[in-house]
Amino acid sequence: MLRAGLALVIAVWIALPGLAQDIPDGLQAQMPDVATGRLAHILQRGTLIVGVKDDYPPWGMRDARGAIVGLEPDLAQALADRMGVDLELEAVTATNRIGRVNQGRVDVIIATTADTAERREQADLLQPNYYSSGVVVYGRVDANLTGWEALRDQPVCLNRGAFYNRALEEDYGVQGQYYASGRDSQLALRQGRCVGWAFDDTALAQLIRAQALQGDSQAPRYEVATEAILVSPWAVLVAKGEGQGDLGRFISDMIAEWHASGRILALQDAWDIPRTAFIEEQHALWRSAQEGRTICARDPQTGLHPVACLSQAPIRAAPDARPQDWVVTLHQATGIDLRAVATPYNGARLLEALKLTLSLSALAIVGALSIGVVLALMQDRLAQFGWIGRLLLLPQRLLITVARMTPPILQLYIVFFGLGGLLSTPGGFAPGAFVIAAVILSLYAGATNTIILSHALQAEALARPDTGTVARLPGAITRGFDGLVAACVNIVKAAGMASAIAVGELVSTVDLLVSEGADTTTLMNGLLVFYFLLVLGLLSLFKALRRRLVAV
């Protein structure tokens, strides 16, 4: 299928010069004679950097060589070719794409970005829109998902940063399980961790077609179980302030040209994507003429496209909410901007993330200390039995080596998606993401604690040879205290990794809020202060514990 699609793409690119000759008057995109702003920077650099998806086939995906290909990379190539520069593609996600373009790490974003009112406040979303999609839920046929009402209070896989997540939770009552990418969401769905996966109808239609072509009668069958809602067009993004500059104007004209020439229609065919009503309507609109003049061409006087040719007011992903007076006063007096987070919905998300972070950290610290003590005592005791003891200790040493030498993020993925997939088979028991995160972090730090306490117990044995293993434990803890504290502090810092398996801890929640328009400076500084106080409190607690041990 992929090879056939690529062959069609090549054929389309060969045919596109012919299409370009059929562009209506006034819609041929032209580079300015003297470029300014970001466009001038791109031309001077000689490379256009475009952020695209790599997990949204066939709009953006990795080929067998690891290169990013798809409909949107093809559009990016068309921009670079017209500019006369090289193209560099950078993979972006729903949570970081707006930040990347505003930070200047990429010049343009063409990454399935829905045009919403909130996003228009965060970056410059260019008109006309180039694509469109709605939101549906994809689930197993035998799950009997009869519509959105059947999903109320049910766990549904969601991709972080998608504009519709809040509406699905607030208005449709789903229990969102957040994953970093579409791949992770789909894998979690297949393991039964969610009853369905809410995603763009365009991509899910492709997924179902691919499933039908595979023809595996033994595999569970999936279907789109709901009607499309929250239908929204997609927009190309540039940094805030660049939309009215040379770069924004040129790309807007290119999008208009793509619609008028049929380039996007041709690319749909090339990538085996069913033609959509939105693209066909846009093609007809931008080709239409009245009294010999293209009706969507820029007005010579104002330099603008007619309003009737552009999308209407974008949807608003979240309801308007007037901030409380104290929030406004605080912002005016100090610059601390809590307007986006001091709402019932976002406030509840932050509070839940705070509780999860504290609970996960506390549980992992207790688990790590317990594992360290138990395994160190076992090692010290069994080592006294010569080769038999060493033989019995082999499984423990293997566990410690794996836990210490394997990155915790990899352990989380292996256990959650690997072992968890085996356990989620009929009749099995799949532990929750929070439990898995707590166990992995406990083992990761517990392995280090075991080594620290084992060495400390050996030192205590030399200092007090007549005492037993358990009697030497308080002295060993005192000897290795600083190392144990460092391992526990690392657990707190590593808790953010748990978001990879749908644990909505504080760091990932703050990241989500920033991607939705919350003030970056306020939230990041607040996050810094929170972790500083948390570690400071943890150190104070351990200092008190040390005083108790010394007293004993």
Given for the second form:
Amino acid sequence: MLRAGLALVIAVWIALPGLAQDIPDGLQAQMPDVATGRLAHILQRGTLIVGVKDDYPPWGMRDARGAIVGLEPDLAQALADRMGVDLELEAVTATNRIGRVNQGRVDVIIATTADTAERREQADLLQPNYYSSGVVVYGRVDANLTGWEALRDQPVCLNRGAFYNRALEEDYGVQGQYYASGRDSQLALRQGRCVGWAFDDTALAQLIRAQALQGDSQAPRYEVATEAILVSPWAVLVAKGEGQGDLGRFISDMIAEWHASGRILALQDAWDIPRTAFIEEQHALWRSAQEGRTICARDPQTGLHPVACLSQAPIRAAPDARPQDWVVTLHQATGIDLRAVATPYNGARLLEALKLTLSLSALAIVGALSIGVVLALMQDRLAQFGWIGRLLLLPQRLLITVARMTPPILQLYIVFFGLGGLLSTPGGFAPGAFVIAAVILSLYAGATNTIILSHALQAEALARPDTGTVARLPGAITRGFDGLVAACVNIVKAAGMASAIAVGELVSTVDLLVSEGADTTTLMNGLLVFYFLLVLGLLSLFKALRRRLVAV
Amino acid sequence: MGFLAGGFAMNLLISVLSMGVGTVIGVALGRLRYSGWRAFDLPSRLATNLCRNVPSFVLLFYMASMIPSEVVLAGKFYTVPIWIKATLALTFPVIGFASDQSLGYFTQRTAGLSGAGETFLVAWVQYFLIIVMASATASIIGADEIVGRANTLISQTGGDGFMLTIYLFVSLWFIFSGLLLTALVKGVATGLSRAA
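Just the form predicted alone so far, so send over the form predicted in complex with its partner chain.
Let's see the whole complex now, leading with the same chain.
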């Protein structure tokens, strides 16, 4: 299918001779005679690995056979062809793309990445920029959203990892609901969990067009409800330190060549994307010549592209206040880097996340233990009534089996996106994400607790046959204690999964801060220490409880 | 169908490997803790605490960034597959669990409590199930398992109804294998108690 897509592009290439223009002097990208660094690594491997989006049609999407195709995969193919190596595409998301290129899992990222000051510190963003987009909000026509002011204090679905999220919350006052991908944000919007979805104008324009083509008059209509803000160019990424190496220089030259030859314009046409002013301007700019010399060619003296040909230094999504003195001292003395975290905005977010994690954990433990005790007692009692009891126990058995044997992350998806959609009325906010997460986590661990306790009750019945069900409970709890504690600890540790349905708990918030440029080592180690202590505290609590129990 | 089955095979591989390796190490740790040798007491308790307390959800991110994705041996490239990283992340909690559980087993056996072996076996199977469920989160770091493949299918096709169908279908796979596992263990436990 990739080949078919390529054939299409080549066909358009031939059909539009006006676009496939010659390449101006000094702008033909050439591979170095002897490659070094990552480029040498790629040549030796014989494969170029490029990270692209697979949920951003038609820049990067899956075709019917599951292969990734789109405008950006075509650019990746052009790079591989010129290098003379095979191409391997890997799907990446806004939150993991920078990590993957720095870890070396992919060589290059061409994945709708906006060029920001923060990202330039995290990876090498190549110049010139190859595309551009702004942020708009997409919402229901009947919601009557009239620009950004109408969205103040309103829940707005955001894709985790997008650079503009913070500016939208801080400067435009929206209440961000964070989802893992565009697909999830879109689903959440359709189910009325937010009034609008903030995303790139490029992608949403495509969505509106697709909706117009479908022409279903019954379905609610959606529109782009605001003007585009925070317009920023897109950059190709390589790992930190590779930008000025052979790989970075070669790709920069390729992008310059694409602009000059009109290749990206041709690809826009081939993928049925309306031409944008940015690409047309770049095309004109990179073709411009003065006295027979191509203006934008690399300066033979410095080896750099002229500054006038490159985009201006990127906007800072949100300027940070100067860190407090103790934060700086701590960093210098120990290497613990809290500079990005100790701002009022991020500090408040972490505190909020901490509160959510602790309350979700506490609720899940209480819920799981109560469910375990109640269901195990019921099972023990009803089992004494022969086949009638077994019949009465059937629904409970079914619930336990389903709750215990379906991965909680799937349960969250099914209840939140699937059943939640059926329950919610348009515009209303039926069962909140937090409640759903608490119930599912309680049921999941509660089902395991039920099994442990019923087994322990049976064992206890054999040891002390003359006692009743309730009287055997303390003994049963003592017997199954380790298992119960393990299940409770497990549920506290699994609470991070709630982030899949936009509960902004600690793990996902830390991940979010890291993707926004906070120090990875400090935050990840901090998270480990936090959980270590939390579980340690929890275990000593249970130990104290057990002593009490034995004393009784 | 075959596509999803292939993904589920990956879930099982990850779970079986981390359960196997984790149990062996964990039981050894538990035996050390039970032995009462002073020299081993603190290190084995500390190791257990570390393994038990750190969430596999966080470890997944850790392994993804700490282990290199390619190694060069004698000029040849070897990719470190993501499922190995996921397996490692899930092995740690198993070690913690097996250490605690085996300590309980040794203590109960010495105290002359009946059914210590059965208690261990039942808890172990519960935990195996938990690990199979946790293997579904490996898709977060890009492991090619069943939930990741389901998400691929959904982003290919789209539509709310389709999404729900796929997710329900995937959960059937987990439920079915869970039931199979439980039935198997019941058989074994019955066999054990008859033998005793």
